[in-house]
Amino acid sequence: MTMFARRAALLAGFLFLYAPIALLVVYSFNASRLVTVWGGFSTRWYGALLANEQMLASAATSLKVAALSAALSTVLALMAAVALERFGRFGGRTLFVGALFAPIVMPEIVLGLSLLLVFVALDLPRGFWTVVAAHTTFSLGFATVAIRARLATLDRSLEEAAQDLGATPLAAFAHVAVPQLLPAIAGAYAMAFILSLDDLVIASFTSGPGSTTLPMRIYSQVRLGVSPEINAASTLLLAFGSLALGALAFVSWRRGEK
């Protein structure tokens, strides 16, 4: 394959992936109510979005759920990564690994239905906290992969040196290993946060009255027809995720420079 053909294939792939997203962003500034007809540049739909109390309430719910579930999954992922990398072989390790990484390969609809059955069996009212628990379960495996990969490359001799100087194993891990793990921990948190913010299927099974997330709200309105207001909401969601990933990349780069 010639260089021109490779570049053309690469360009076609990028267009296939990102052209629809670019069109969504462009048409969020469309003055026309019809999403397929360009009526001039306008920011009216962003104003309408900010006046939509239901959409804003759903966005606030999504941010709260994402922040809490990402924090829980990151803490649990750190402990799981330490257990897998530092404790060697232990009874039930195979079962533990299987349960930990099953949500990564399991279809979301299966996970959502399974969690729904668990909440019903335990007679738990579905709402905000059941969505948090479901998203924590969903993102735990992804966060563990990110932290475990970095933990496996750490130099154990630095912690051993700290213990030789009088530190306990826990203190040596906290003061020597954790600072080196911070970029991976931040990456795991960002990944879990975005996975939660983006989820529709699992939240649909585990949410209840007053816990409608932003993807659920957008999906319910899209079923009645796509409006420029939906484009504006999707554009802001895209911008938020891009800024979060950009900030994480910048912080990691700065730490690498230091």
Second form
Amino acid sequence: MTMFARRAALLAGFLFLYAPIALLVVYSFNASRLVTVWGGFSTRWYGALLANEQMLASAATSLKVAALSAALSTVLALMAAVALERFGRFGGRTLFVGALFAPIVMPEIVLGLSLLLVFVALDLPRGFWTVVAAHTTFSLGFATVAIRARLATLDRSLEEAAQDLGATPLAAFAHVAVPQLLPAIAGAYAMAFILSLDDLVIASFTSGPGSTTLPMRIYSQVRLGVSPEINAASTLLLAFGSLALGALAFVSWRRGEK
Amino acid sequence: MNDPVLRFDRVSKQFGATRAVDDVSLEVRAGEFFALLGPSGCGKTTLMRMAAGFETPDTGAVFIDGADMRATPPHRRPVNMMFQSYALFPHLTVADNIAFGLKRMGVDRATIVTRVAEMVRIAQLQGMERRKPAQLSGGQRQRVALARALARGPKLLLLDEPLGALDRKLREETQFELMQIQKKLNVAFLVVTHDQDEALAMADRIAIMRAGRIEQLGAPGEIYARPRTKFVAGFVGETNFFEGRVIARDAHAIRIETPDGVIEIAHEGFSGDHAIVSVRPERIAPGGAGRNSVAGEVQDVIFRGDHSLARVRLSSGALLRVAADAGALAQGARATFAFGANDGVIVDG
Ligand SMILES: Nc1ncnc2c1ncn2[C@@H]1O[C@H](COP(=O)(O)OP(=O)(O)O)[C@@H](O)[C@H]1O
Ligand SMILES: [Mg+2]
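Would you mind generating the form predicted in complex with its partner chain now that we have the form predicted alone?
The complete assembly is shown below, putting the previous chain first.
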């Protein structure tokens, strides 16, 4: 292949991936109400969005759900990773591994539906906390993979040295292993955060009145017709996701610098 | 005599089919420099890890300062260990690495600062306090590991191949430093090594390990001069073996028929009818007179500075190692070599 052809192929690839997103961002700054007609640059739809209390409430719900479920799932993932890497072969280990990683391969719609059934069977009123619980379940497997991979490469003699110097096994883990796991823990958190922010299917099954997430709100509005306001909301969602990724990249870059 | 700081009482440890440590009993006395010497894989590290508490003996017991350690976890044992890989904490500075063990003891800040400064001085790490391990050379890392392990003031320090990661020149220098620090602080050192020169140079006493067992224990000079087994004779220093049937004996000497002729060796109560004799290269004199003599052709000569080591092809085909004055032996020369009845030691197979 010639240089030119390779460049062209790359360009086509990027266009295929990002042109729709770029289009969405551009049209969020469209002055015109018509989605397909450019009427000049304007931030009026962002203004309208700020005045749309329903939309704002959903954005707040989404961010809270993402922050909380990511925190829960990171803590549980750290514990699961320790159990898998450090406790040898305990009874029920295979079942544990399967349960942990099933949500990764299970279709979201199945996960959402089964969680819904559980909440109904337990007679739990659906709302904010059921979404948090569902998203924690959903992202736990991914977060565990991220933390476990790093934990497996840690030098065990470091923790032994800490114990030799008087630290209990738990203190040795906290003082020596955790600092080295921090980038992986931050990565797991960011991943869980983005997974939650992005999710429509599971949230649709597990949320209740008053806990509509942003993707759910956008989806329900789109069914009434695409408006530039939706473009603005989606752009903001995109910005949040990118910000989380950027922060993560920055953390690992700073680590690498040292 | 006071209690030994460390005592292994018939400890054994099995890993799958490997008997890593096999019925070992030994004592390390207060303030002594004790070396565990043996080839790689003979169980030295496993034995040391049992003293630190990272391995549990299958049978037998470990006593530290007279107290049974079977139920004591590593963080409550009054010994410290310097790991083979050093195991420095990469996210902490040199000063914080050294302070780590002191912080676990719950001593006050001022004491920690003073103690860290003292260790920094002893290990000659002045100016490195704020550096991270990644910013240190191999020799400096080794000294940080030593300072960190000594900071809590243990009575016994366990050192696993402390010089193993250093290059040759630095190793000798560090040997002397280790010995000085050990004597100055009056800490008992249990050093694991596979390097016989290192053990001979540093230790007050040496235990030679082979396949999980202690084969001989004693002072360096004693082990070198009176090895009990063929393995010990060959592992500690260079030597020559003569082997054969005992054809005559009296109360003081036996005569052995070897492929290179009959030799006569002094003995004390040896009763077997087959004997193995170890003769050190420096006990054999070229050309000289002695009770025993063998003839051969000099195959090659290795210059060693103050002396040379010649390898001589004997008539049986065996190679004889002979130490001689530099330049005394030429390659290809035919010569006879002699040693006395007291220059050889009868060893077990
Ligand atoms: N944790 C372990 N699991 C299985 N085998 C081991 C373990 N530790 C040591 N061994 C085996 O025990 C023997 C002694 O090992 P080690 O004590 O490390 O020897 P050395 O320190 O003298 O080189 C070796 O054969 C080694 O493979
Ligand atoms: Mg070893």
